[in-house]
Every structure is written in structure tokens, then in C-alpha cells.
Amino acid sequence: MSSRRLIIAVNFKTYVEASGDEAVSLAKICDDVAKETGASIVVAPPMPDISRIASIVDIPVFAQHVDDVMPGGTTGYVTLENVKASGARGTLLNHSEHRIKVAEIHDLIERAHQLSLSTIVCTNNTGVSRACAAMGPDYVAIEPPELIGGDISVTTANPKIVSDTVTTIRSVSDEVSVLCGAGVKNGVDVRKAIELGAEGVLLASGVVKAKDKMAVLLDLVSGLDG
């Protein structure tokens, strides 16, 4: 097991089970499992809910995405310094479902580490993930599209994409933390992203869309342990 710190991260996407007053109150339950178990929970929230949830929650709130510019006389864009401001920690980049440019990745990277933002980098390949590390993100989490928002977790349907994938990251630098996503649910399957030497997962509808999720949530922070 990796000695860094693992973590979970939660993409509420768009979902209407995760907007508004049901996005604080899956933030809510996310804060408090970390503070029962200990466990590094990070939620990314619809942007409108960012600055109310950031101001409710202890746990690191991170945006879903952000635009390569600069604030000023852009209208209907959002900046690093807008999600800084609402009370962001980090952003997601270049999720499969909000792709960018490389130069963009690149830019953005940069100028989060200027606003202290923590990034975390979605990657399709191996190959994207290496260009991507290269770049000193704090994370990349590598997502085989076909997966996301499936049954079957990575960590099942091609394991072997993570495991290469951390160790195609870790050619490059030891300081940028691999996660993995697309199809995760449970334990099991956090157990096996760490097992394969990923640093934690990152997913949605598994806990977007549960019925029970407090108790999906502490079941997946049990994979931690190992």
C-alpha cells in the first residue's frame, strides 16, 4: 500500500440528486464520514453550490472545471481566481465529459500552483497520463471513458490500465499521486485501485446516485485500510 496519503474523491457532476440543497446535503454526509473515520474526502460540486458548500464543510471542496483565462472582460467563463474565491481548494481538469487542450492543462496547472490550488488531471491512456504528470499536478486520475457511469469498476474491467498507468506516472515524477476512476462503487473496488498502486479513486454516480449514501460512503472509505 502506497504511504501516501490515499484519498476519495466525489464528482457531483451535473446530477440533480447532487444540485442545490441535495448537493449540501451530500457534502454534509461526505464531511462527516470523513470526521467519523478519518479518511481524505474530496467533493466537487456543481459550480453554482462551490461557495455554500465551502463555507459548511471542513473537507477540501474542488471545482469541476475551470477556463484557460484570465479574469476580466470574459463573460460566462470561470476562472482559478473565481473558484479560489468561492471558497475552492483545487479543480478537476480535463475530465472526459469537459475535455481541454493540452496547452490549456499545461497553463492552468501553472497558474493553480500560483493561487495554491491542488489539481487533479483526468486522463483517457497511459500516454495522456505521462504527458500529463510531466506537467506537476498534484494528481492525475486515469478514466477509461467506456467505464464511467457503469457497472464494472476499472479495477475489474482492465486493471492493467491502472497499473501501468502508475507506473508510467511514476517514470516521470514521484510526486504527482495516481488515482483512478470509471464504474467505482464500493470497498472491493478501492481495495484493488490501491492494491494495483493507485492513491484513491475518483467517482459519482456511485455515490451520486446510491440510495443509502452514508453507507455507501463508508464502505468504500473501508477499502482504504486495504
Given for the second form:
4 protein chains.
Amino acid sequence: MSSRRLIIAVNFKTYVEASGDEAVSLAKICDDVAKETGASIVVAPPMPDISRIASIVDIPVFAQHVDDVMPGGTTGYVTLENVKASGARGTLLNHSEHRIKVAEIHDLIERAHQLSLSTIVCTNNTGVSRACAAMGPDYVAIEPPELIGGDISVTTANPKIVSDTVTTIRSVSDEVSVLCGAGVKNGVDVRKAIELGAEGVLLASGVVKAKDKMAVLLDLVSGLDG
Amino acid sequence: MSSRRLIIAVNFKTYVEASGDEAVSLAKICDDVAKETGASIVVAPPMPDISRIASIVDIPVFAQHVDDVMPGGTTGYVTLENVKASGARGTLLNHSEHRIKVAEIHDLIERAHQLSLSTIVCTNNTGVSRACAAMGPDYVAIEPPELIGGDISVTTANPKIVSDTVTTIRSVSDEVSVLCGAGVKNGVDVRKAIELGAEGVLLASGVVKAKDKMAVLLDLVSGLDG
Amino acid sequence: MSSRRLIIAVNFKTYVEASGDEAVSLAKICDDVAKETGASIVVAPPMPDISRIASIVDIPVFAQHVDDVMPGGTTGYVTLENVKASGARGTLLNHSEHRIKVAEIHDLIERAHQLSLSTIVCTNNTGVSRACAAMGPDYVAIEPPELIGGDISVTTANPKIVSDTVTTIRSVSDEVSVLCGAGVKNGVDVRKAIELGAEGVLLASGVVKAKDKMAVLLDLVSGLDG
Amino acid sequence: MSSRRLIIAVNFKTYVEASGDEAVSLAKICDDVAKETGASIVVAPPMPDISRIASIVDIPVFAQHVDDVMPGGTTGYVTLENVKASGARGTLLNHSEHRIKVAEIHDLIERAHQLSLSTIVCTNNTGVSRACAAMGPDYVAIEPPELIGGDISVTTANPKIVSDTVTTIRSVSDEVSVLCGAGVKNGVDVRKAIELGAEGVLLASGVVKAKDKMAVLLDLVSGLDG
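Having displayed the form predicted on its own, please output the structure of the form predicted in complex with a further copy of the same chain.
What follows is the whole complex; the chain from before opens it.
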């Protein structure tokens, strides 16, 4: 198992129940749980909520996506410089719901590194994971598309894709951390992910749609302890 | 001349000098000028700054763009529901730097209307202006691409495109207001726009890149008085 | 009823059963039926088959789409100049499966006109139909997305959308012809379309997936006779 | 130096001087030179010309791009199945003028392999080359964007990027062949490319814009001989 910091990344997606004031509430719960337990929790709220949440919580706020364009005459796009100025500390890239071009991923990883922003590149299979790891992001998050938003965790439905991804990524890089996602819902799923060689999880509906979000987060965090 | 409310819409684009804390400062100046003068000023800050600015100023905050997707599994996109939840009161659509599909414009105008969000559809010539006006947005903003970011105001360089746009839009709708933009920098340009039949202006660098932003805004506003 | 030439436009889409040699066969059947009956039939085969089919048949060959780019350094895109050089006489634009930007539609209509290429702009509702008609294409083809590929013809399922489209288009242009599509399968559907004010139909699976394609085409053509 | 077959790939782009009848003429010249010299020459004509050229020449015809969609309801897109049915034997992917998503490249390489179509994935730097090679295409073609269409061959202007690409690709795959492109114009450039470890070149304007295309092709081919 890695000695790196294990993380739980919570993607709010664009759910209305995690947008605006509700996004602020959820981010505060994540912040509270992180402070209480010492766990590393990262939140990725809807784009317009980044600045407000970053000004309120201490845990890292990530964008869900950035566009590979430069600041200036790029109305309506979101640049790395914008999210940094708004207080974000990193970004998801190439989420299954927002795939981008390979040259864009490469360029954004390099530019994010220069701006001290972290990158989590999402991937759909081991081949794409290897390709993306070869470009040197901080994290690769493997999420089989057919399991996203479902009830069965990738760690149960397809544990081999997680361990295979760890193996194939290690063949091209020692430095890229591996997350896994899709269907992750509780501490058992998190523990299994770590046993499979992942260094954390990326999840969304498991937290966003939970009635008792704090209880779910505490359970997830419990899985981080060996 | 119309009896409608005349407006000055300030697009911050993604300029670093109008992003994060600087976006907040600029929005506050706009808010101050609006309160002092009674003028209608609308600000369109970088996407991640919307929530923070909307929680601070009283003038309308607009998004620079929204995606024609629904809330939920649309990571990294920006929905109408997101910007509304974050406090925005409207959005630019189809900016020259971010063109969208005709069916998207139609769909977003209808959905924005249901959400009580205003829409400013940007256009590049009289033909596109007429087409977009036919779909019933609140505003059409004509901006000849070759003049955007330049030193000469559209009202000087090509006054005919403004008056022609007003005429052609009136042939398909009595209710769509017309703005003009590209190179607009001062009160004289604003006054000329209104004389040509426009009901306000859309501008960016003229404000964002000004050294004394308050002075520029006060000058622009002075052009609103017949 | 219009005195304009009534047409039947057959979109091969990218069906394998209408690609390569099979595309050539289908185009020849359309050509034969057109010659036999005197009807106007237009074929829109898969992109790579345009040149071969145009060199074999006499009826007009249309592209299913073109990109709004200029000839030269635009590898892998399809320009108006390319399809013209390959023998095409027009193009579909903004098909429901391939929507494009409003400024692109406007630009492509103007450039196609200069190149003497015809344009059929596809639309999804009356609002978008009106907007697109305002830009002056040769045809607007209304196809309600929910009926495309289905078993019930738009002329039966939603005749009002056809007649409303004709009416709204006439409010902005006298020169744009109206086609309708979605679920059109036989001569009765064609006759109904014309009674509703359309000047022809656009169809795909009704011909492409038919066992006896010649029989289906002859039946469709029979509907053109008042 | 590799014992693999060395190739010269000629991208016609969308130049009018290599479209329609002119595309056929150029493809015939390439075919003649290939037959006369025994060299491997691949042609990538404009999309609508694929079927006609493939029915005339014996050398491999490649598409310049394919879309990652399936046959059927994908009007105006170009599928792998379409180009195969039209006689193409492979395709360029991710050309600098037509970048695509990383998951699309992965998917298209796998599906092309199943259809016995070859793939040439274009890349812009060593990092992206390594990532793309990791997904197992037949060829990676490195083309520094700043040199494309220029007068100085990549083999002269930046020989290190070619040799570095070969090295980094070998670190993830023994089976991917490397091409280089940008500014390649003559046999000296081809010979240098091969000395740097490439197994051929990809070029466009050097052939398309040449007055005596046959002479240029014969000169290029001469560089293939050690």
C-alpha cells in the first residue's frame, strides 16, 4: 500500500441538490468531517460556486473541468487561471461526462503544474489510464462508464479493472496516484479500493443524494484506516 | 427611442485582471456606479466568481455562457439551474468567443424564461440577429467580430449595422431589445448607440482594461441620458 | 399548394446497408425511379461515397453535412468546395443528429449560394424553423426529434407542426420551401405532407431499411401527384 | 533502422487543388510512382473522394479522420464502417487540424483493429506521442504544430523531437511505428527522418502544392533507400 496521502474526492456534478446554497452546505459538511477525522477530502462543486465555497472552507476545492484556453478573449470558458484566482487548488479533467482531447489533457497538466494546481484525470479503461498516466497528472481516476451512477461499487463489480489500472500505470509512471470511482457508496468500498492499490476514491451521487450526508462521509472516511 | 430600460452590460471575459478578487473589486465598482447614478449596469464575471459576486452586489450578475444540458450527470458543464442557484439573474448566450447551436439557443431561451432568467443572445451580423430575435430572447447584442477588442466603436465604424439590426429585428419581433458592442469605450459611443436605436451596450476591454474603471463607467453611464 | 417542384430527399445516414457498394445500388434505384416517373428525388449518401455516386447517377447528390471551414489546412473536415468538386449539388445542414451553430448555418447558406449549392436546413420545432428560414436557405425540413426513426409519420402524429411551420416560415420568407420528415414511409404520408403545405419530404430508414426499395420509392413518388 | 516497411503518407487536406477530379489525378500519380519504384505510398484524399479514388488506385487510401460514432443514426458523421465500405484501408486520427478526445482515440484504434483498418495517430509533442503510443495504434506521426505548413522540415528544424519521440515510444511499445511530419519536402528530409529512427513521413503541401508532383514524389521516394 502506498505511503501517499489517501483522498476522498466528492464531485457535486451539477445536481440541484448540491448547487448554490446547498453546495455551500455540503462543502461545509465535508470540511467538518475532514477536520474531525483528519481525513483528506476534496470537493468539486458546480462551477459558479467555486469562489464562494473556497472562501468558506479549508479543504481543497477543485473545479470539475477547465477548458484548454488562455485568459482574455475566451468568454464563457473556464481557464486554469480563473479557477486558481477563485481559490481552487486543482481540477478534474476528462470526466466521463466531459471528455476532452488528448492534446488538451497534456497541455492542461503542464500548465496546471506551473500554476501549482493539482490534476485528477478521469479514465474509462486500463488503456486510456495508461495513456493518461504517461502524461504525468497527479491522479488518474478510473471509472468504468457502465458502473457510474449505479448501485454496485466498481470495487465489487470489477475489482480487476482497479488492480489492472494500478499495474499498468506503474509500468509508465511511479508518481501518478490512482483513484477509482463508480458506484462507491461506503467505507467498505473505500477499504476495498485501497486494498486493490488505489489511493482513494472519486464519488458523487453516493454523497450528494444521501439523506444523512455527514453519516455517509464519516463511513467513507472510516474505510481509509487500514 | 424606446421607453425600455437602457442597460450597460460589462463582460469580464476571462481576463486575469477581472478574475477572483479583482472580479469582486470590479463588480463592486459597477455596483457603486449603478447606485450613485441610477443607471442599469449588468456584470458578467468569470464563471467561478458568480456565486461570490452575487452574494455581495445588488446589480444583476449574468453568466457569460451556459450549456444546454440538464442538472445532474453533467460534470463540469454549467446549467441554467446552477447559475440561478448561485444568484445569477441571466446569461449571455452565443458570444462571439463561444458560439452555440441554433437548437441550443432556442432551448436555452425557453428554459431560461421558465426560470425567470434573462437572456442576451450575441450575434455577428444582421442575418443572424434576425434569426436569433425570431426565437424570442430578452436581448440581441450585435457585435461585428472584426471590431471586437478594437479601438473604434461599432457605432463609429459601422453605424449602419446597428440601425439595420434594429430594423430587421423589428420585422420579426416587437419585444426583443437590441444592444450593440465591439470597441465601445465611452459615453459618446453609448449615446450614439442609443441614437441608432439600440437600448444599451455590451462591452468588455473598455472597462476591464481601464486604469480608472470608475471614471470610465461614469462616462459610459453619462451616455445613457438623452 | 405550391407551384414549386416537389421533392423526395433520401438520407442514407451512415447505415452499413446503405454504405459503399450498397450506397451505389440504392442511389441507382433512386435514379431509376426518378427517370421512370419524372419525380424529383435527391440522395444524401455517406460522405465517402459522394464522388463515386455523383459520377454514376443523374439525380442530385447531396452531402449530409458540411463543416463551416475553408479549404486548405482543415484536415478531415468537409468543405462546401470539397463536396462541390466531388459532384454534389447541395447539402443537408443542422440535421437532428448533427446540429451546428447558428452563425455556421448563416455562413454556410451564404457560401453555398455563391457556389450554386442548395441547402436543406433541418429543424426540430416551429421556433427554430422560423429562425432558420430567416437566414434564407432553399429548404427548411421540420423533423420533430421524438418521431425520427419511428413508425408513425409526422403527418399523422403531429400534422399541426407541419402546417404551423409552413405558416411561421411564410411570416419571415416567401422563398423558403418546407419539407417535413420523421416516420415518413409511404405515398399516403407524402400526399398528406403536401396537403399540409410542405413541398416534399425528407426520409431515411423508410427507404434504407425497406426490403423492396424500388417498390417503396414508387409508392412514395405516387404521393406527389395531387 | 527498422526492418519494417517504410512509408510516405500524402495528406491531401481539403485543398481545392487536390479535391474532386484533381484528387483523382494526384492519387493516380502517387499510384504510378508507387508501382514504378516499389515504394509504399499512402494517400489521404478529401472525404467525399475516398470511394472514387479507392475504386481506381491500388495503393492504400486512408481517411483523414473518422468520428467515434456507430453506423446508423449518425447523419453527416463518418464511421470506420463507412470508410471501409468505400474502400479505405486506414485512417489518420487526431490530426493537428482535427484533434479528438483521448477516449475516442482509444476506442477508434480498437474498433479499427477489429475491422482490419490501419491507424496513424498524429501528435504534437513527445508527451502526447507516448500517451498515444500506449494505446497501440499502427503508427504515431509526430508533427510539431509550429512547423506544419512551413518551409523548414522538422528533421532540420527540430531533429531531436523526432529521435526523442522514437525513444519515448519505444519505452511503452515495440510495435508502434513512428512517422514524422511538418515541412517535409524532399528526399533529403525523408532520408534524415529515417536516420532519426522514423519509419516514414507524413506530408501535405510539399506534394499538393508542387508544380511537378511526380518529380517531387520521385525525389521523396529516393530518400527511402538507405
